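For reference, the chain that follows is the form predicted alone, supplied as structure tokens.
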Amino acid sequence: MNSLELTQCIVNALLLSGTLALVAIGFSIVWGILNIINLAHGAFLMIGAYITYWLFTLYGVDPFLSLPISMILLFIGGYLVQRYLINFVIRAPLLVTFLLTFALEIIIMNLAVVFWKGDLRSVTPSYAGMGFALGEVQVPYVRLAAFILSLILTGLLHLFMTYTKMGNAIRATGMDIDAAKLQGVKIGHTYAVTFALGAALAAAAGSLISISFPIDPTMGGAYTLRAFVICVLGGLGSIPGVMMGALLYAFIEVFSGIWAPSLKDAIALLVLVLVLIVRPTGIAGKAFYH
């Protein structure tokens, strides 16, 4: 590999770190707050691709500007699978939530395939193929924007959580639940608005990918694997701890790819072996999203 190759690696896997922390972020709230590992994340985030995918397809609404639509309809979809479904077993022990997502995860998708069929899909506006040069390394628009895109809402969220009532609210209940009841938080709407979130950031981490990457009804598992591997890398509970874990594995699946492209998830789960050998919480330890 030559330093041009490498150069336009570094830069692939930097625009490729924000939309991952984005599929991460949503997956490690649930996670870190409702202590539910959320396996239907990535039946969410194919869903907001699909949305993407149709408004334009059928409307010709530009994907960027999906982003909205499809965010606000997840979270109210969210909303109401974790207040009338999930919260009925949110007490149970964890292995009943996983198979309950797990279930309603695959339900999800085969009724997208059923629907949608299974073929591969792409949303191609006309600026799709268009991007800049730095020196000779090319820099796609649609990967840059995305990446932009991703930040913005990351940091909407640490905003949410920090300076909200409803985020400090969901800190407070991530933190200390019987305290948070002794303060007056509302215990079954906060977990129903953080899943909701979840979802939202699922949704628009689906919309995203959809405009540089092929979709169909099955991609969701793949996300959902990356998101777990980003949390446990980067310490579940932390944003900063989500970025970095997402900056690292974007480096591993796209370096892996060139070296070893049928080894990449393998390598990237190596990598999480060795990181909890050597340090257990992650790169940045628990927190409650601060």
The other form holds:
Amino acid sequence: MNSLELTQCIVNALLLSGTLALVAIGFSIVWGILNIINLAHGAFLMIGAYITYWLFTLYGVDPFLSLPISMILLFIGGYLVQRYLINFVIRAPLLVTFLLTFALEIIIMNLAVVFWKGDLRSVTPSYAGMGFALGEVQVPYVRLAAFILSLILTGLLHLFMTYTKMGNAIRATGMDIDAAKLQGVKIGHTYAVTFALGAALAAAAGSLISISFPIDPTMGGAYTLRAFVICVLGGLGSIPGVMMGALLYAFIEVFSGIWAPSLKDAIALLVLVLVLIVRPTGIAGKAFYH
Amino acid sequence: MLKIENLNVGYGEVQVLWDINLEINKSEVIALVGSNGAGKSTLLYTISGLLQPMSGSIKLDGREISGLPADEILHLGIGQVPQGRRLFAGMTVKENIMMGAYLRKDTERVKEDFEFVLSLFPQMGERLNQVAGSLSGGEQQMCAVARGLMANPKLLLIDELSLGLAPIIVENIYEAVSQVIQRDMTVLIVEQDVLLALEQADRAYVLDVGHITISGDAKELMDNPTIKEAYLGV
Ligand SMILES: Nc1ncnc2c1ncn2[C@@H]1O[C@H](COP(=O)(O)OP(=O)(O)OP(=O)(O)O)[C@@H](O)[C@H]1O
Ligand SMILES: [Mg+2]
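To complete the pair, please output the form predicted together with its partner chain; the form predicted alone was given just before.
Below, the chain from earlier opens the complete complex, with every other chain and molecule after it.
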């Protein structure tokens, strides 16, 4: 690998890390606060991608403009799913919610195949292939924009969690649910908002991904897996931890992709196993399990 | 103000409280004492709506509140400083204290009350941006009391404030609590340290393995032979 290729890989990895952080943060807050490993996270992401695709294909809506639409729709959908489905088993052991979200993911994916067919599809705005050269390194506009938007959304989430009443209620609930109840926090609503936020962030990631990569109904699973590995890498419960995890993971994925392009998912799992063996508390040092 | 009648509470099948009757009048300081595992915290959890009673009634100003969710009970005016402080360890002192005002919409009054609790516990003012988990035990208890006060409840339930703290700090915190009492807050103090509780209170109830066995004027109870023997070690 020469130095140009190396620099290109570094740029690619950086750009990828933004989107991956966005995918993982929604997954992480749901896991950290509700203690649910949401296997349907990738399915929400896929729906977000399709919302952007259809709005673009049918109505010519610019894919970046459809981002808030897919976020709002999935926020509502996520709220309802938590409030009227998962809420009934929230006191159940982790395995039960695990199975429930697994079932949800299969159902969503199957419905997507039925209604939208299994073909690969692409969102192709006029600026899709454009970019600029940084020296000799190519930077596609859409990926740069996706990277920046991911960082902005992550920052907004941080502000929301720190400075709003609802954000504080969510954090408090994650730390001590009974103490939160004693301060008047309505747990059912708070859980539903948390889950809805997770779904909206997944949708945002899906919309952004659809502009740079082809989409299909099965695309979600690979992202759920990556979100899982990133949370294990970065430790649960902290946004900086997740961002670090995503950065690290993006580098592993981009560089291993050069040597073994067909082993992407296997490598994710390999990293997971290695981390669990070497440093089970995650890189950030905080236990990822509760 | 609060009237508990024939209350029975348990965890699953295991009954912990039997036929509890207890009354708190406005502006009174009531002590609820009893040894380890007597069921004091269970009673407070039930009053606050974290546990549902098996039977019996809890009335606040004549209104039945048993069975209501915790947030409604707080909204109606019963706050709690739970045993073990139960701070939100990863949040700052300021965030913890402000969580106490979570339900309140009267922003101006909340600001005044925030200044007031800081005047009660000046140490908290110096630590506002510190993470609550990093406070010393005494400071954590101050933070917990401050959080409880921020709800501005009519009736405040305080569970084992003194546990594991140096006497001088306990005195300090009770001094702050007595200032609040003078501001017309009604308080129920739960303590294992019977003498300490009786000193603070107007009236007291003794809870013995799930039954209220003795009740009466706090000062008189200090001379009660049964209490002297069982709890004061005289
Ligand atoms: N979550 C629970 N599940 C089952 N039993 C419980 C639970 N919490 C408490 N108990 C039992 O209920 C009884 C009363 O406990 P409680 O905590 O109310 O006592 P307490 O008077 O507050 O004691 P302490 O002074 O030690 O705080 C005890 O026998 C305890 O073991
Ligand atoms: Mg107790």
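Just so we're clear, the structure is a prediction, and the values are computed from it rather than from any experiment. Here the rigid core means the biggest group of C-alpha atoms that line up within 1.5 Å when the two forms are laid on top of each other. Residue numbers count along the first chain shown, from 1.
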Exceeds or equals 2 Å, Cα of L272 between these two forms, core fit: yes
